Structures are given as C-alpha cells and as structure tokens.
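One chain comes next, on its own, written out as structure tokens in the form predicted on its own.
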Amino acid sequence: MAPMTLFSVADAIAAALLGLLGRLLPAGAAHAVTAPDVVLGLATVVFAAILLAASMLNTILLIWYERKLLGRFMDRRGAMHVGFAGLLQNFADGLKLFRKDTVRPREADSLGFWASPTAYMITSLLIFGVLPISTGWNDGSLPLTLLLALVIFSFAPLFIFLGAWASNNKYSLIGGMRSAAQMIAYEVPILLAVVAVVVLSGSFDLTTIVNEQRNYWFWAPLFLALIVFVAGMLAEMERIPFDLPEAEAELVEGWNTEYGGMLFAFFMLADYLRALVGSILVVLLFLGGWTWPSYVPSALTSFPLAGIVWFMVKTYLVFGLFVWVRAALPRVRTDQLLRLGWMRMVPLALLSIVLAAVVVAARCLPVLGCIPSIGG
C-alpha cells in the first residue's frame, strides 16, 4: 500500500468531487469530467489551495507571535485590543491596506512597478511546494528539493531591485542596491553552510537529510555551519541587525518607499513568508525536521499528526530566536555588514565543510557516541 501523502489526499478529494459531479451529468459529459487528466488537474489545484491556506495562516500567526514577543521583550503586552489577545489585529491591518489606494508615481515604469511585488510574493509561496513538513506531506519525488528551495529563495534580490528601479526614486534605488549587495554577500556563506550539511547527509533531498538525523541532529557536529546559516538567513530576510535595505530611519523604508496599499502588503507579507521559510530550513537541516531521537518516549512522537505538530513547534521556536535577536541587537553599518559576510562568514563556512568531511571520515564522535549511519 502506497504511503498517504498530502497530494494523495488532494487527489482523493478531487476524485470524490468530480465523481459526485459526474453522477449529475449525462454519460458522455460524466466520462469527460472524471478523466484521469481532469482529476489530476483538480488535485493540483486542491493541493495548491491547501499549501496557500497553510502558509498564509502560519504567516499571519508569525506576525502576531512577533508582536507579542517584542512586547514582552520591551516590558509591555503587545497587540491586545482587536480580538482575543490581539489575534485579529493582523486582519484589521490587512483590511486597512486592502482599502487603501495604490498610487503609482507618474514617471515610474508601470510593468516593473506592478510585477515586482507580485513576483516577490509568488516566489516566496512557491518554496512551500517543495519543503517537506512531515512524512505525509509529499511523496519525495523531487530528488533535489534543497537545491530547488535555495534557487527559488535567491530570486528575491532581482525582484527587490526591479521594484526599486521601477519606482523612479533615487532613495528607493539606493535601498534596492543595498539589498542586492547584502543578499549576494550572504548567499555565498549560506550555500557553503548547506554544502556542509550535504557532505554529512550525502543528499540534496530534504527528506533524506531529515531521515539521516534520526539518531542525532546535525546542529551538534555542524554547530559552526548552523551559526553561519542562521546569520545568513537573517541577512537574506532583512531582519535586524541586518535590515539595512529597509532602514526606515535613514531611507524611509528603502526600496519600497513608493509602494502603498496592497502592493506594500505584498512586500511585507512576503518578508514574513521568507522568515517562515528560513525557520523551516533551519529545522530541516539542523534540528531533525519532524523526527526525534530514539530515546524520546514514543508516547510523545506517535500520536496523530505528531510529525507536523513537533515540526511546527520547532519552527516557531526558531522564529522566536529571530525575534529575540531583533529585540537585543542594534542595526549594523553597511561596511560592517559586508565585511562580516565576505571576511568572516565565508571562512567559517569553509571551515564547517572541513569539519563535516572529518566527521564523515571518522564515522564516530567520541563525545556523542559512535554513530555508524553518519553521512549515509
């Protein structure tokens, strides 16, 4: 019996809906409606709708979660007045932005002005289609899911710079150039840190990487790679202390100065989508994904949907770390940021690859105990 996956559930829903519709139609039309290609097409739409709903719901919860955490760090309560404990504050803010007019500058490039926030949002959502959340999330048919996720993630500098240039605003253009320089500087150490994970796991498949962590999680032997990856992700997500491209105090929101209404909401929502993706990647690569070590009691890992529940708990804890960094650290200067990326992060990432190779060669960690399955 084939294992149940999220797509198989979507396929079953599509087949049931089209079968019900086929009973109400004449024989010829019913045969056309229930054809395998039609069922597959509707299953794809249902699968995409589930992914969209799950990603957007978690993104909205992340915004509320950050507001409450920042409030506690600042000795206040955060959002409280719209809905229970402020849960509906984000919906109120979204409704406000939806009702606002989007004014395009007269000399702005129309195609680039409208296309860049849309493409930024769409590519941020696309990543969720390849990230495994649990054993039943996808069928693992994509062998290079890690590489594909990083490729989609790296599209952001192009769309940010395009939106800044299309706005026909010098401040926006400066912010876009700063964003492109920052992201390129930190994509290199991120990729090198990922190479260390690939060396240790022996695969570019995220599901295989998670399965390799069933005995122990990669954060221990790859602690240096974890530090580099988290720092790089903070820079890629443009979060404090690396929020130089936005720099609302200096550049009036940087590259999105001329955007308002729903286009501004697209940029802000995509930033939190990327924060969710960054947290998920940290969990998948270094914190065991949906798995727990064998010494954890089975009662904690065998209840229904345990994999998804524990995966999301880890993801929210990682995002909580990102919020803690935001509350604790000041913004760095541009020269400090670039010097840190090129002169500190890159050598540390290269050192983490060497350490991963040593671990694979030794196949045994004296501190953690002998792990025969290291590196496949």
Second form
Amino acid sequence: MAPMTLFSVADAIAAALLGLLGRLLPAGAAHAVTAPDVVLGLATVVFAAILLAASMLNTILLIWYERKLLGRFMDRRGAMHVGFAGLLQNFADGLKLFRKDTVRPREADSLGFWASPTAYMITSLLIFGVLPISTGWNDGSLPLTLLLALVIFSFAPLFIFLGAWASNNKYSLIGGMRSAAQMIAYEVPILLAVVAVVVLSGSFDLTTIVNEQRNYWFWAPLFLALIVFVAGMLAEMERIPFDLPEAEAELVEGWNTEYGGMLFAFFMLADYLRALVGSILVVLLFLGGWTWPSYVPSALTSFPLAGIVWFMVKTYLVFGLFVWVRAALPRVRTDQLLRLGWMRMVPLALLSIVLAAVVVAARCLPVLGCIPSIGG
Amino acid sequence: MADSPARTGSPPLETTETERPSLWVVRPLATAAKQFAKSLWRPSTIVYPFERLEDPKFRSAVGVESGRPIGVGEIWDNYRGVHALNIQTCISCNLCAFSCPDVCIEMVTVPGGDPKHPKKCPEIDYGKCSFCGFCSDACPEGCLTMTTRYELSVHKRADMVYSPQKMYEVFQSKLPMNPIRVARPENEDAIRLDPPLCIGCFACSRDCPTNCITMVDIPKATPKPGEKPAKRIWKEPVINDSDCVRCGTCISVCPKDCLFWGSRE
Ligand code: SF4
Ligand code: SF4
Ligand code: SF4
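Show the form predicted in complex with the partner chain, please, because up to now only the form predicted on its own has appeared in this conversation.
All chains and molecules follow, beginning with the one already shown.
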C-alpha cells in the first residue's frame, strides 16, 4: 500500500464526494463528473481547504497558547472562561471583530487600504502550501521550497508599508517606514544563517533538509546560526523585542492604527500565522523536523500521525521560546536593531557558515569515511 | 595638567550592568523564567466570582510581609456592607432617615401596623449610600446594622433600592454584623415642654413610636376676670425619659411648637 499522504486523503475525499454526486445524476453526467481530471481538480481544492483549516486552527490555538503562557510569565491566568481553560475565547473575539463595522478614514486611499490586509493574509497563508509538516504532509513537492517560503515570508513589509501609506495617518506611516527599515536589518542575517543550513544539508528542499537531520539535528553544529535565525525571525514576525513598527507605546498601534473590525482581525491572524511559520521554520531547519532521536523506540515513531504530533510539539515549544522572549525583553530602538543586525548577527551568521563548511569537510575525512550527504 | 575626575573630587562612575551587554538578554530572561516557574501552578490572581479573598485558604497563599493581611482569609466584622434590617424590632422612629447624610433612606410602609398608624421602615437606595454607617449608629433599637456583604452589582438602577423586606432577608441570612452601639451619651438632651403653649392635642402621644408619652390631667386654670376661659383640653404630655429614643417625632408633630430639646433636669 502506498504511504498515506495528505494529498491522497484529499483525493479519496474528492473521489468519494464525486462518486456520491455521480449516483444522483443521470449516467452521462455521472461519467463526466467522475472523470479523473475533475477528481484531481476537486482534490486540489479539498487539499487547500484542509491546509487552510489546519493552519487557521493552529493559528487560533497559538494565540490561546500565547495568552496563557504570557499570563503565567506575568503572574496571571490569561483567558479562562470561554470554553475549557479559555480555549474558545479567541473564537469569541474573532466573532466580535467580525460583527464590527469596518471604518475607513475619509482621507485614506481605498484600494490600498483594502488590498493591504488581504494581501498580507494571503501571502501569509501561501507559505503553508510549501511547508512540509511531516512525511506525507505535502513533502517533496518542489525542489526550492526553502527559498520559496523565505521569499513569500519577506513580502510582508511591502504590504505593511502599502497599508500604512494608504491609511493616511502619521502613526501608520511611521510604523510602515520602520517596518521597511527593519527589514534591511534582519533579512541579510536570516539568509546567511539559512545558507549555513543549506551548506550542511546540501539542499534547498525542506524535506531533504529534514531528512539530512536523521543522525543529528542541525542546532548542535549550527548553534550560532540558530541564534541568528531566531533573532531574525523575531524581527521578521515583528514580535517584541523587535516590534518597532507596532510600538504601541509610541505609535498608538503602529501601521495598523487605522484598521478595525475584520481588517484588524486579518492583520492579527496573519501576524500569528507568520509566528507559526517562523516556529515551523526553526523546527524544520534546526530541530530535526519530524525525525526522531534514535533512542526513541520505533513502536512509538511508527504510530500513525506520530510525526505530525512530534513536529507540532516542537513547534509549540519553539513558539513558547518566542513568548518567553516577549515576556522578558523590552523593545529595542531602530538604531540598536540596525547595529544588532549588521554588527552582531551578520558576523555570527558568516562564522556559522564557516563552521558548517568545517563540519561538511570533517564528514569527508578518510577516518570517518565519506558520508555521502551532499545532494541527498 | 588636565582636569581629571580625581582632582575635581567626583567619584568615578559605578560600573553598572549597562556596560555588560550580554546580561541585557540573559538576566531578564532568567527573571521571566523564575516568575513563570513560580506562577505555573497557581498565579496570584484570585478568580473572583469563583474564589473569594476572604476564603481562609488564602491566608497562607497570599503572603503579605507585614503581619496580618487585611481582608485576606476573612472579612473583619466591622466591615460596612449591605444593611440588615430586623423589621420585627424596628419602631419606625425615623432616626435612620434623619441621620443619613446622603438622604438615601426613605421610610416606606410595611405591612403590620394598624391602618391609622402605619408601620414604616427604611428603604435604602444604594445608588446614593456612602456606607458611612450613621444610620446604624443612630438606630436606637439596634435593628439596622451593617453586614459583611459587599456584592451590590445589579442590572437595573431600580434594583439598587433595597426594600425593607429585602434587607430583612439579609438580616435572616445571619451574616457577620457590625457591632451595635448600645451606650447612649450621658449628657443627652431630652424633650422639654413649654407648658403655657400646650393645648393638649394628643398629637405627640399619638405619634410617639415608643409610646412613652402619657397625657396627664392638669387643673383647669381659672380665667382672669373679664376674660373667657381658655379653650383647650386640660391635659399635658409627660415623657418617660428612659423609654424615649430621642427621635424628635413629637417635636415635629406638635402644632404649637411647645416641645423643644433641652437638658435633663
Ligand atoms: S450608611 Fe448609607 S443609608 Fe446609612 S446613613 Fe450612611 S449613607 Fe445613609
Ligand atoms: S432608626 Fe431603627 S428603629 Fe428607627 S426607623 Fe430606623 S431602623 Fe427603625
Ligand atoms: S422624641 Fe418624642 S416622639 Fe420620639 S421617642 Fe421621645 S417622646 Fe417619643
């Protein structure tokens, strides 16, 4: 039997649905709707729907998780009354935002004002299309998934700036400017840190990168790169301590000052989507993805869905680290961020590339026997 | 010679941790982690409607360095909360309504009095009450007291007005109550009569809530020659001072203003 993948599940669902439909229709039409192309088309839609549902569900869970965790860091409880331990609080909040009127300032540019949250949301969701969560979850789809994910990820400041400019509000504009300025500080170190991973794994494909971590996870040799990547991700996600564009203490609410109701909910959701993506990327690149340490008995690892669960546990732990940082650190200034990016993170990332090269070279030493790893 | 800090006498600046940037990140992270570990099982928040601070279990949980924390683990019985009214013993003396600085007490009729002389008990508007406790201090019968109940939130403004019956329910729930003031001041004024003005109309004795006024016969005055005899009932109020609660009702009902406050003989 072929291994169960997400797409095969979607395919089965689509086939079943169309089969049901076919039985209700006359024979000629039934033949048309159950044609393989139609099934494939519907399967793609089902696949996308599953991805969307999974990512949104996880995002909302992530918000709950952050609220609970941050509460503990601040000696309080966080959401706790709606649903068990406040699990449904975010749904209630979302419903409330959904019912709100969306107010657009009279002077704001209509197209930019509406397009920006939509594009922000769409690009954030798009990344989920390329992230492999476990074997079978959308793996092996593209050869350059890592690059693609990072490229889509870095679209955000563009839309933030667009929305900020369109809002026609000085606080929004300052926030948008900061977002654009901040990007220069963190994109380079992130990419350099990723290069270290690519050197070690020899691939731009996320699935290959994870599979390369069968024997050892990359955080050990690439600890410096991990630090740079996590710090860069914090800036990329615009979370405290790098939330300069929002900076609610100085800029009202930063670039989304003028947004309310569902548009604000879009920004909020997309922010957490990006936080989820950031955590997933850390797990994929440095913490071994869905691979298990060798001492875990195989009875456990071969359990269906064990890979996904293991992966999500790690993702949530990484996000917990982000929350910890948020609870502990104050916001940096723009100049501090730039100095940090260029004078600390870039050299560290370069150093870790060298380290990765040394590790790759060491693997090829005759004593160890050349482990054929480069190129998968 | 250049001016050095040593010559000007200013001490060199203390080395602070701002000069060790590595601690910028590590120390706050450690602090946050410590707090997290401490509040992981039970954060300090007391989940109010489900838990109450006066619950004795918080006596140890909420640590206050300076000895006995006020209000934690118990409510002190001199807390001034919602009033309890014992309708049975209320004598409708009006003193509570008189003494209220916020004019939030209205005397309303309650069943139980005779039709000519309805029984009136206080009704308190908690939208105005400042919980000063004057009313319960003034109450001569100790039937209006303040309890430890502090929950007053309602949905409608009209619900803020507590009828005597409602306060009687509070009384029956036997909450801890504010101690009642029983001792009366030694030099308290008493009701005095200006006899020549009195016409013997019975108004005071009829309205006295404690029935401490008796009308006694007085000798008919012989009219001076050439004058008509005075038209009046030849009776005068005599007040039983030990039963009088000093409510002043008699003074306010007297049509001739012949009763007044004066020192006791
Ligand atoms: S406690 Fe309230 S009702 Fe009593 S006298 Fe004071 S303000 Fe008036
Ligand atoms: S002071 Fe006491 S006895 Fe007098 S009316 Fe008020 S509650 Fe009744
Ligand atoms: S003040 Fe007057 S009405 Fe009040 S108890 Fe004394 S005698 Fe009676």
